[in-house]
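The chain below stands alone and is given as structure tokens, in the form predicted on its own.
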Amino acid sequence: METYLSKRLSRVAAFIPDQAVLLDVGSDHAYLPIVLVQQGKITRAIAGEVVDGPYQSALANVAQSGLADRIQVRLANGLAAFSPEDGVTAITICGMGGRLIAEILEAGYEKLSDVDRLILQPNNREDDLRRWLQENGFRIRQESILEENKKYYEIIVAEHGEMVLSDEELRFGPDLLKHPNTSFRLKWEGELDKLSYALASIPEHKQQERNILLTKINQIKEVLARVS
């Protein structure tokens, strides 16, 4: 069975340490662990899935790949898919909202002490996820942003440690601010357009609502002016 990763998941895969024992939360079709084991990049993996349909799909794909001895597919919610004796050293959580990823990490927080690295790909509310990491003993080691199918995806790589982020770093990403690329600029130019459109639809007398949007708009303009 030959499996290919999307551009987004290929970027996620690049941040997974060699010979890691991986837990892929919300693994869907188990493509990520299958490819990584096939490539010899990781030792073994657990593909966790909470929905029965994708769980069955992951089971079938792992069986077809001939890797059932290296990849376990488990029907479980979030970090309930593994226990300390599994020896998980890296966790990927991709394609969910930032708040949901934070909730998943919070719910299984006691299991994270022996996990070396988190590779997280939120679809939105990246600031909420960064705030959770900051408040729970994790530091951001690296970040990446890319465009695929006209959508922008941020990847946050975190390890145990301390960090203090400014409001601007929480929103835009400390590493992304230091190393902005075309995708970063295009994402925030798009956000600026959306907020400006929303502002135009708010009546002048609703000043409080307008001020909230204006603050966000001005913050984006300041960042774009620096990175352009």
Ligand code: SAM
Contents of the next structure:
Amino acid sequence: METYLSKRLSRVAAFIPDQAVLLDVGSDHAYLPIVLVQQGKITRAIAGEVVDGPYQSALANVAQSGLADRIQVRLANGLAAFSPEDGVTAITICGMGGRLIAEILEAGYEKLSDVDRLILQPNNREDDLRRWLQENGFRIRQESILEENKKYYEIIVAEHGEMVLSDEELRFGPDLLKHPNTSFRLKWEGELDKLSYALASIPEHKQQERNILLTKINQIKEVLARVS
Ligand code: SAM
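Same protein, the form predicted together with the named molecule this time rather than the form predicted on its own?
First the chain shown before, then all remaining chains and molecules of the complex.
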């Protein structure tokens, strides 16, 4: 069976250390573990899924790939999919909201001490996820942003350590601010358009609401002016 990764999951794959023991949380179709094992980048993985439909689809895909001896598919909520004996060294959590990713990490926090690297791809609320990492003994090693099918995706790679992020870094990403690319600029130009449109619909007398939006708008303008 030939399995292909989307551009988004290929970028995630690039951050997984060679020969890691991977837990992919919310694996859905299990494409990421399957391709990584097929490529020989990793030898062992666990595909965790909490919903029965995607779990069955992951099971079927892994069986079809002939890799059932290397990839275990487990029906489990978040980090309950592994125990210390599994020797997991890297965890991917992709395609979910930033708050849900933070909740999953929080719920299994004590298990993270032996895990070297988290590769996280939130679909939104990246700021909340960065804040959780900062408050829970992680530092961001690398970040990436890409566009696929007219959507922008951020990837956050974190390891154990300390960091102190400014409000701007929490929102825009410390590493993305250092290495802004076209996707970064286009994402934030789009956000600026959306917020400006929203601002135009708020009546003048609702000054407090307008000020909240104006603060966000000005922050984006400042960042875009700096990176353009
Ligand atoms: N990770 C894949 C990707 O990025 O293409 C699939 C993303 S899909 C949108 C999100 C998947 O996460 C769904 O299959 C959902 O059932 C699963 N999921 C959501 N919450 C979960 C949790 N707490 N534990 C395990 N899986 C979860």
